[in-house]
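Shown next as structure tokens: one chain only, the form predicted on its own.
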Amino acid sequence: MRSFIVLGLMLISFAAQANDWEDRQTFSGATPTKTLRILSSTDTSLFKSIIEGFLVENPDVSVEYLVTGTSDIDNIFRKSPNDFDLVISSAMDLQLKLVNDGFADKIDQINHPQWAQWRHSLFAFTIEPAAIVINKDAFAGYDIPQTRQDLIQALRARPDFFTNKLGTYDVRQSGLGFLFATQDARTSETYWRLMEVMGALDTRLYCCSGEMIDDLVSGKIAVAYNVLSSYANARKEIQDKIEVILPADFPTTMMRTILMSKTSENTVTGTEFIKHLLDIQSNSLAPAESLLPALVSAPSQQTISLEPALLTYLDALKRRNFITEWERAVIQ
């Protein structure tokens, strides 16, 4: 019979009891007598049935699941690396800093696809657009813009409905929000101009998709701009609320990554797990239940790569005039 405890633990570590998670459960095998400890961004609730699956196969094994915003991983694991033994991340560029700086563990035996991959050390997983997402009452009667420009349109013509109901990530603190909006400056000049008039409106400002999502069903925000759509299609329930939609012009889709610690004592179980996710989420072999997009063999020409130019906004005076510029656009 299958059964899996999942208990709110105490966790051991100094770290790990000093941080104020997003959530943090413990999932157990049968018979556990090792603990592997995720350090992620990815909520529970999409993650679980992979962790459940991976414990049928391994049933000694304990999955300690926290989660926390992305910037936050980032400084977390860079001062206690030594508390997790994978690292679960939708930031691209600061999941190849990790590994440029050391962090990671080399896994040569995994086989997975060079453009999925960086130095055998951090492996994609899902290939996931940013959306904006509305509330479809606020658009009843109304066009459904379909490209940023047709937003900026939108927001143009009904500004008065429109001020103090936008969303958009804190690029400031999200670094998933970041990396999404230093891709769409490089894209194209649209996305300064959609800035502008979305700083002009009091646009709302995030933290992550979730909370954004959250006050996009309750009507609190009408329209949220570079939305994880996974995150907007996983909410089934809502589905008659809010419309998804990949923008037109140029959709900007980011991997999911995972890499294991450089320190981790459990670098057996923890391959066991990255091979057993890449398994799922590249044969498309995920259970009904499973929430996270699938790892395509194509990836589009707007899929981020993971390559060193990743690593260009990450510098400390290029980081900071772009926020510099974000700031007084957005900020007004």
Given for the second form:
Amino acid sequence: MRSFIVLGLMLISFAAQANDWEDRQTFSGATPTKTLRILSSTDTSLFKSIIEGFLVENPDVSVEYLVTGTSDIDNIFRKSPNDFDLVISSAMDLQLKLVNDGFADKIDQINHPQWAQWRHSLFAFTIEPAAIVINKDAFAGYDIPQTRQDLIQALRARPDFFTNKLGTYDVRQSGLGFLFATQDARTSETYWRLMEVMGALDTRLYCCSGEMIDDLVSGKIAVAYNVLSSYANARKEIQDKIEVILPADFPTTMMRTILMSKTSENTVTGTEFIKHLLDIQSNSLAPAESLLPALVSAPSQQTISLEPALLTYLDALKRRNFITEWERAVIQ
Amino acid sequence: MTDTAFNTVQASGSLRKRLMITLIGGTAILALILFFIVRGYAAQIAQNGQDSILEASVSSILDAAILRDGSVEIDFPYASLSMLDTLEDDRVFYAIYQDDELLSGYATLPRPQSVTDRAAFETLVFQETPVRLASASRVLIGASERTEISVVVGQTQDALSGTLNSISRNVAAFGAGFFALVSLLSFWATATTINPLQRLANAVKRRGPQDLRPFDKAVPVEMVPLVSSLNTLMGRLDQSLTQSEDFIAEAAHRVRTPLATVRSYAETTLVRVTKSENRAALRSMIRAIDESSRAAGQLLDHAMITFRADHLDRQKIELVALVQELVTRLEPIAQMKDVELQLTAPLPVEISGDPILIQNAVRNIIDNALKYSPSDAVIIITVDAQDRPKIQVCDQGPGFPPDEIATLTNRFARGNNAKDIVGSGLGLTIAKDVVAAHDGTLEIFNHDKGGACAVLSF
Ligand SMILES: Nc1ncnc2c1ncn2[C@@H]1O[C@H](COP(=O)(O)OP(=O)(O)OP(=O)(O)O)[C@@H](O)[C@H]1O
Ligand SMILES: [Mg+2]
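Right, the form predicted on its own is done; let's see the coordinates for the form predicted in complex with its partner chain.
Next comes the full complex, and the chain you just saw is listed first.
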């Protein structure tokens, strides 16, 4: 019951902040005649160089880049698919459901490996593992945990120290957090034990990777679980303060995806943009132009695959069950 | 005349074509039927494959349904939808109902109505695409309540139609191969079937005109009636030919014998009669009898020649020997007239032709020379093969009447120099017809130094 109220509150807050973008920037080419509207969950700083590169080749375009959370993106786009040309999100399940529900345009002229696309409509352009990120100072003199099991032991060893100093996604708010959590839970029971331990230590809950990293750097928290390694690695100035650990037991890995709205009026430009993006990202040797991790070939077993099963945890009953269980473990 | 009748035989269709069309057309129809049957069968198998996966998905969701504290929980496994992953990334839809009230999934997804308690399948259009749907239901029984859970799972048919298309392509290629192979076979079959007919036709064509023996080579059963009727026909033809040859000989004999009798009576009577006007009457009677006899003989010869020329029986003959034999036979008549027959033939000359006809022609020419040249003359006969094989007969008589020379070879044409000489006007006609039947020519002209010349060239 409680979860229903939380869900309801979430929905109301989404509606209210529908147009409160986390970031909103317009990049203009030399002689813009048309505007490409991109709805994205990726920070502008990581995408800036890609957009600028695109505008050099297409001076008649200007790009409006709108950033918000993954769940928000799903809500906003479903409500007004006409307002946007491209949708970029790290929540693979929500993206796949958009395609499955017929919101995306099929682009046959793009040649992309089978495992990195779905229905020629959803194209993956990064491979990014979820990481445990720690504040180095907090572990001075202690072993650095390499697996979830290690982490559980480390937390249990110093409960007083870690109380209130842990962070993870609030799966009720973050689509990506929900995806990581459900995939973790699907792979191993260890996830639930870790959540119980973190819940007992009053873990803080975040909407986004960025904020978690900020709090890690400031020392407000000592450990962040399921943070996007790419965000942590992208910030060069903080590398001496934090350490990014890819869990050795199983690194849950997601692919960032892009789709074109079926109702887009800029299909040619949109297709060009997707091609430009995939070209840069598929060049695994040196994605110099991009701060995003490249789309390396041969995804590991832990890479979440683009398949209809991603709809499973989006099912109302399944989601309700999962969140109830998660709250029972984390919020207590 | 008979040749043209045979050449205008009406052709209606061709056996070969009819056979080919039947075989190839039949094969085309067979190949088409094969294509549709295999394709239909493949479509059914492919559809069954999709149905069984959909059914498995439905039942795995149903299996996960439990009643806990009066409320339904369905914690269906990841595999329920994962098993629906296809190469073409087909879209997947589902809906879960509790007693006809939507619990979760796609609210507008149509529900195939299950008639039995087994799963129901149906292909319906959802979101503008054909979607294959499977549905089934299950009753949950709790402490105090009963509730029915029904589940619909649907999937688009992109992979299915992809599979079907590739099957269709393969089956079409197979069908085309089958068609090509059978077409080749039918060419072969047609050829072997038609061959005996062709062989029979060739055998008939190769036969000489006089060859009317029955065919004794083995033929396929189906041709036995044709060949046996042909044999009967030829038997009858042979018989009637023999009969007409016999008739001609018989007729000649019948006419000549009474004439000879009449002539001998007239001669005996002439010896006894003394009155000069009676003697004159008898002489002209004898003369008329000679004319009639001659005419009957020449007419029958001419008829025989016309008949043999139609069925020319060519064989190898040596002209010099042939002419020599004739000269020997005519020698007594020449001696009676004090005429010398002089044959000049440096080398043997061989041609192919009917010896009876050629003999007849040459005899008529030499006969003319004897008849129209004076006594004590020489008739020069030359046989040689310069340019073409030819026989030339020249006499030392008065020659052909120059103003009539163009028409003398016509039937019954006689010159004005022949008034007192017995004849029917058919001699040159016979000679001309004979050389014409051998694709040769007859030339008649007067020699510079006087005398008539006739040349038969072959
Ligand atoms: N050697 C010849 N010299 C002169 N006239 C000739 C000679 N041969 C034929 N003719 C002329 O040509 C005519 C036709 O000759 P042809 O042999 O056809 O008939 P025919 O001799 O009169 O009768 P038959 O049928 O008995 O031979 C003769 O009537 C005669 O006038
Ligand atoms: Mg004559």
